[in-house]
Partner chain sequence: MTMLRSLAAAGALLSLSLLAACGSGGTEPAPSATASTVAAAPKIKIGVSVPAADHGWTAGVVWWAKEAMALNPDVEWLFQTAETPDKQIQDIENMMTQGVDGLVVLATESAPLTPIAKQAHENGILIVNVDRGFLEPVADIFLEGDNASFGRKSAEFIVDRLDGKGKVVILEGIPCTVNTARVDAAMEVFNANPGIEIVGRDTGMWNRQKSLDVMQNILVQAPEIDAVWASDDDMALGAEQAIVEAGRQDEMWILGGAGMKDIVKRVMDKDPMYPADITYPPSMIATGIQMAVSVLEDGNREEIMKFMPQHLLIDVELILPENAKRHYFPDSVF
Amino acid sequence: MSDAAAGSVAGSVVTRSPLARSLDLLQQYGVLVAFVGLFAFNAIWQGDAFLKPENLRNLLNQNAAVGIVAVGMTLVIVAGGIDLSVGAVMALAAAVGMLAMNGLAGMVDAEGAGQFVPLLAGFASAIGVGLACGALNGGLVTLGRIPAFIATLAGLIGFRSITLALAEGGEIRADQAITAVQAIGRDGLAIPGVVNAYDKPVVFYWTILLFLVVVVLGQLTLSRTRLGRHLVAVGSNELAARYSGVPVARVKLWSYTIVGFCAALGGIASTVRMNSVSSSQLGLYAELDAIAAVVIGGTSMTGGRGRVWGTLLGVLILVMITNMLSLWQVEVYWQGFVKGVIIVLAVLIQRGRAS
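Hey, can I get that sequence as one chain, in the form predicted on its own?
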């Protein structure tokens, strides 16, 4: 290559304006900027009420279940798929777990002892249902070669229908003998040095801790494991991944199984918080909130690029926006419209980054 040609190539590589680099940084870390901006706005506008530890804890607790599901959804979308059935899987897993728990309530004596076995059976049953539903979705997509949208849409309808049939259209409450369910929902780790208005320690609920643990494990899986690298490869270019020796079908199956597992954990988190399972309401629209959090967090809907820590920030952004709309007394019917606008804006930003 001549000196003139080399200089031309070098010049074409270096010529990026400061504005272009700033836009790249904004697009890459825009979710973090948005989170800090919204948090600061809420802290200034709502004053001490928003910054109270118990308020922040309650906001997290109310959305921990959706956050857990959103972590699994991140892995599926990174691999180029999608799962519309997660809300129905949450409900079905929670319903089966509650029925299994209540079926063993006779093991609990009058003093409340002997609750461990029913509790363990209920949680294990819920997780088993979540894994089975996720594997079924993954099998339909990989072995049946059914588009993910269609396969999981069928799951959304079918799993919810089974839940309604099990509960006869109503709700399933924990047996009165099993008090541990509600106790778990209200218990947690006391935050050292933090007390509420009644001078009692503020408790960090177990469901929030579960959410944070799932976030950490999800991020480690995506960024530090072979499965994570394979998820990115399949989502980026499935054909190239297959030619490179990546077991594409197995990777996709794992992604749907993991999101089914996360949906079951989300169902358990909702169950211990409410001490009951509503067959029609538990997990309703959870798939939309999870997808919204994933997209806002910077994961590409076309696959191949994603980050679980961004999904965490996406969940927190949605929490703050919902809180703001409620305080502004915006009707709940319009809140979905606002979330839709946010999703569109997030996708437009991603498209700008890709181009």
Contents of the next structure:
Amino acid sequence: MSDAAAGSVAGSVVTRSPLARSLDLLQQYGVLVAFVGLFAFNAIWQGDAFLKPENLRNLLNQNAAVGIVAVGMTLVIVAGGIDLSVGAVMALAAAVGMLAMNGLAGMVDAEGAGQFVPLLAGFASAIGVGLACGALNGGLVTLGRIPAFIATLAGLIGFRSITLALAEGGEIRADQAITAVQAIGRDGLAIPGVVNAYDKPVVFYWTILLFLVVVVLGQLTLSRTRLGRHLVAVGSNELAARYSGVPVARVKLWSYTIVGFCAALGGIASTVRMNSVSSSQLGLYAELDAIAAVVIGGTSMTGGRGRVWGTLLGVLILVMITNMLSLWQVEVYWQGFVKGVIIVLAVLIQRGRAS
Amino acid sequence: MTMLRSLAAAGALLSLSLLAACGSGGTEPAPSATASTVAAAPKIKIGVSVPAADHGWTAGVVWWAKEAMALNPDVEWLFQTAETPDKQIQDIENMMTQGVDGLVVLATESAPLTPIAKQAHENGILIVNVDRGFLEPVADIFLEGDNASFGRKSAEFIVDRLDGKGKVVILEGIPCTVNTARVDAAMEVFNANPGIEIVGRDTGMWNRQKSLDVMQNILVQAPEIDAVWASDDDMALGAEQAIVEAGRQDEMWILGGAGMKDIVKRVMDKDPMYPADITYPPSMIATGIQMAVSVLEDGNREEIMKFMPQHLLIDVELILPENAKRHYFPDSVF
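Having seen the form predicted on its own, the form predicted in complex with the partner chain:
Time for the whole complex; same chain goes first.
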């Protein structure tokens, strides 16, 4: 499959007809066109309901957690890998973080002061778990020479199982003393002059800010750093990269560690939104949503080519579809079908050049 | 470089659209404000959010919700079902964006739905919470079925019918407060009657297939069984299949629960397998919807809330052949 793609790329370089060039553009910016088109369609069709700042904010927030994970997933896929365990890592990191937080809840006094330390300890241990899981995946893929699909499939099953065991299959709620979890999930920067239908200020949630920061950092890593160039090199031709002195194993290890880190951040974002950690639900199918966003965003599944901003648009496209169907009161069972069609269409359009 | 440039372009586009949105958002309240000052009564808007119909009882909830909404065509209804708490939070967020006056919520899970319910409460939205409560007192009205009464009445029926002496199997639901309240109350009754012996106890997860599986195991282990306390009609049907497959249908009978129409029909027809059933009416969602309408419809919310009960416990009833007709709704999906 990667051979065929490489062949067609070489072919189009030789014969650069205007048609090939416009197909190139479509492949390059198809996701932008799709995003703008879907946005305009929603804006015209739904009018006020869609364009309300509150709604746009909700759209961003609803998939911030998956979006953060999708950024990490982009880097892994660019390097020619895949990580199926991200959803389970989100849950495990969040569960350990919540347990650590609750364990230190005794430090909080009756007025609710002193929540900072438990909160910090919770977030830090969640991130620690994410990094460790990511490094483990990376180690299995590089040192253990297990195909990424298999190694991270084992992670998907194994990490979820640990999470279920930790929570005895149920949900872990924040200790009643730690009110900050809930507060962080529903707080943020007030957007000046914008009020909701009830004359209350609309806030730009912290989780959205975190998501956007991760997107910018992810894009900068990919396009501006040596690690980014190495990821692309390893993804497009591992052998050539090795011969040109790229530390392939270390680059791969980094990519899995980064996605583990992103999964932990996503787990935290999900925890503060849900005010609890559901061992069976948190991050469920997040790997599929993340991969879908990456694919829609125009990153090649065979590696070597990708962009984080495309993934951002991919996330937003998925969110807009869900929102549209929800506002149209389409039964929830049909939403997956529509998403599936969109994913196939996205891939077909982006492969336009090859056909 | 091109990537950065396009990133910037995408960012610019996003912020432009956000700006445009802010513009339209800012001017939006004006027309609705004038609309409400014009004499024509503004339609009240109520959001109804319930779990997706994944088993019989929740299917009944959806059916009754639709019935109650159809009875109030003057209200603008926003109705959504959700199979996960995450989807339910999104639904409620969308309902708030559309400016609902009231929300009727049967929560998929308590903890995740509490913050959004709190936010709705802070926005001054009337919240009617049905059957599964929030962790904080943010609902204006909370109505739930009386699960302790469910456990007690069902166990008492079994004890009476066995004349205080017999071998009973217990099938439990999904481990949660609802199941615990039912089982604890039932066990209290059984334990108070030394003639009753519990010969099998397992969880059927309120699921027909799972109940079939566990009942098969219990049938192997227990050579003699007089009655099955199945606590749910889906579980009763699963257990019945196991019993019939084992050829032991003449040996025992089943008491389910929740008032599924097929079971109620068989009680009505005096089927020996089902001497009775016990209600846990999914129609309570309709009760909640009707209460929300009556509080909101004439703009007298504050006056009405002075005497509306804040917590309602809905009692359960034994369905016997004599009164089954009153509990039989052939058009219902449940």
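Whichever C-alpha set is largest while still superposing within 1.5 Å between the two forms counts as the rigid core. Numbering follows the first chain given and starts at 1. Owing to the predicted nature of the structure, the values given are computational and were not obtained by experimental measurement.
A.B. asks: Determine whether the C-alpha of residue 200 shifts by 2 Å or more between the two forms once the rigid core is superposed.
C.D. replies: After core superposition, the C-alpha of residue 200 moves 2 Å or more between the two forms.
A.B. asks: Mind pulling the C-alpha shift for residue 344 between the two forms, with the rigid core superposed, in Å?
C.D. replies: Here residue 344 registers a C-alpha shift of 2.5 Å.
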